[in-house]
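Let's start with one chain on its own, the form predicted alone, as structure tokens.
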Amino acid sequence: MNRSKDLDTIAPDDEVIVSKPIKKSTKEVSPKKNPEIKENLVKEDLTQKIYNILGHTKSPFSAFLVRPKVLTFAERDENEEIFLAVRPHWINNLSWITVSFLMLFVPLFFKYLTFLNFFPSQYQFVAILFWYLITFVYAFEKFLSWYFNLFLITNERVIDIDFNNLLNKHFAEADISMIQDVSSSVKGVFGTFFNFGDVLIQTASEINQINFEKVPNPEKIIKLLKELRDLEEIKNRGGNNHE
């Protein structure tokens, strides 16, 4: 029998094999059987919530950082993850801003000072750049007292990190599970008009008491340590989410 040139089409006496479509599988790996899907959906959601609660910040040098991402610190351990990082209000900074802008000005006036005009007029200028250097590093020192005193709560303690100047240094912590209770306080014109106040936190640790001073959003630290106080709870009973 004569094959038909045309290769679509298929001789009477040829075999047929007919392909059976592979079947995909549609069994998704469920999240109580996995605990690593499990791990990661708890933290996208306590992510969420933390957004919820704080909102989002971008720049540096702000005084509330929401999960700041190139932060960190010295005692930080390895998958210890900062939620929150607070400076003390910018509004606090207005009273050596105002002095460090005062003592700009200072050297106008000296040449009022009489007994200066005994000396050289090379002195005298090497005394203002004295002056000036004074009052940088006055401001300098103040800036990063502000910048590095840093109140952090994080998703195992809170930390309270004083910089008093470049050679003094505070660590205080107390882990999340340790709280036993939180208060706030705001005071004055400014606190309620700036919304910043002071944040105490109670704890059964040998610290016994944390006190967050001057920050802003006193309100929402409060929800934030709450909220993992409440999933700290549901870890230590066992709990198998936080919903």
Contents of the next structure:
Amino acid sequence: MNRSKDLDTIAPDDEVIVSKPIKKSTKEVSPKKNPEIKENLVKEDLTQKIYNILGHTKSPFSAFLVRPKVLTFAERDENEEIFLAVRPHWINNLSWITVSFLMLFVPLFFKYLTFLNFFPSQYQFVAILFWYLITFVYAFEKFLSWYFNLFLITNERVIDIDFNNLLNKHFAEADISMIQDVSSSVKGVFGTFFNFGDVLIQTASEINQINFEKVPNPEKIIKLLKELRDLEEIKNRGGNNHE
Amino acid sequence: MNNFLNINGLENYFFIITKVFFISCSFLYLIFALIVVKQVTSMSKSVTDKFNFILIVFSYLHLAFSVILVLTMFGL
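After the form predicted alone, can we look at the form predicted together with its partner chain?
Full assembly next; the chain just shown is listed first.
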């Protein structure tokens, strides 16, 4: 029989009632037994790893979009998750931005071309309007070519989407499991200074190589691809080694 | 040059030819503007992102200016 030690309030022979701990009615299911929980844990772990490798994207106009929420593409599968969307580094736009900027000032020099004075002012106005439209469409086309030139890494595959000269669409993809070799090259002063270069992915699929051109942080892309390939290998072996 | 073109009314012919040339160019440009609209729309369907709507608006603005260009050409 249990006896109380607090003799001031309870008589020495009073029985002390010890409340038993209430057993929880809901059983905690171990992740090992439930594959769904295990899958979620693996997913969270992978997400964290991706953020550790790639960091977070601050601007939606960035050329390096980590786990973009809005961006999607027509060929995307239902459960496919985009880990990384990359465009060529923004510094590659510098040439056409400079040309467009200079084109804006060309009409200022029209008055020095004496043969244009022969035309009435209406003709000159139309010529200037036409020039500015050409300037706009030149810059717009260049911007679109950059904006829609996307390299995507998803949980299933790597994808290269290109639009050349507004009229040609190029789509290439390869499964993560099909990737054999990945190499990168950073060239030139700008490449070294701004840390961008090419990432060449050799695959065992029909399209035997996919080239991510002039993309920022090639070393991070390689790291991510390695992580995904390792994960794919673990999955193929049965998925028990991830812990 | 003015005097030279005034001889035998050549000036009128010159402006007519110029006008026809300008109108043809502006029509070709209008077709190009339509292609740009079509392409931007199809690009946006292919890759959806935050700013697609703005790009489509820009392409339509460009088309509108092309129409203005054609109309201005006729008004010459």
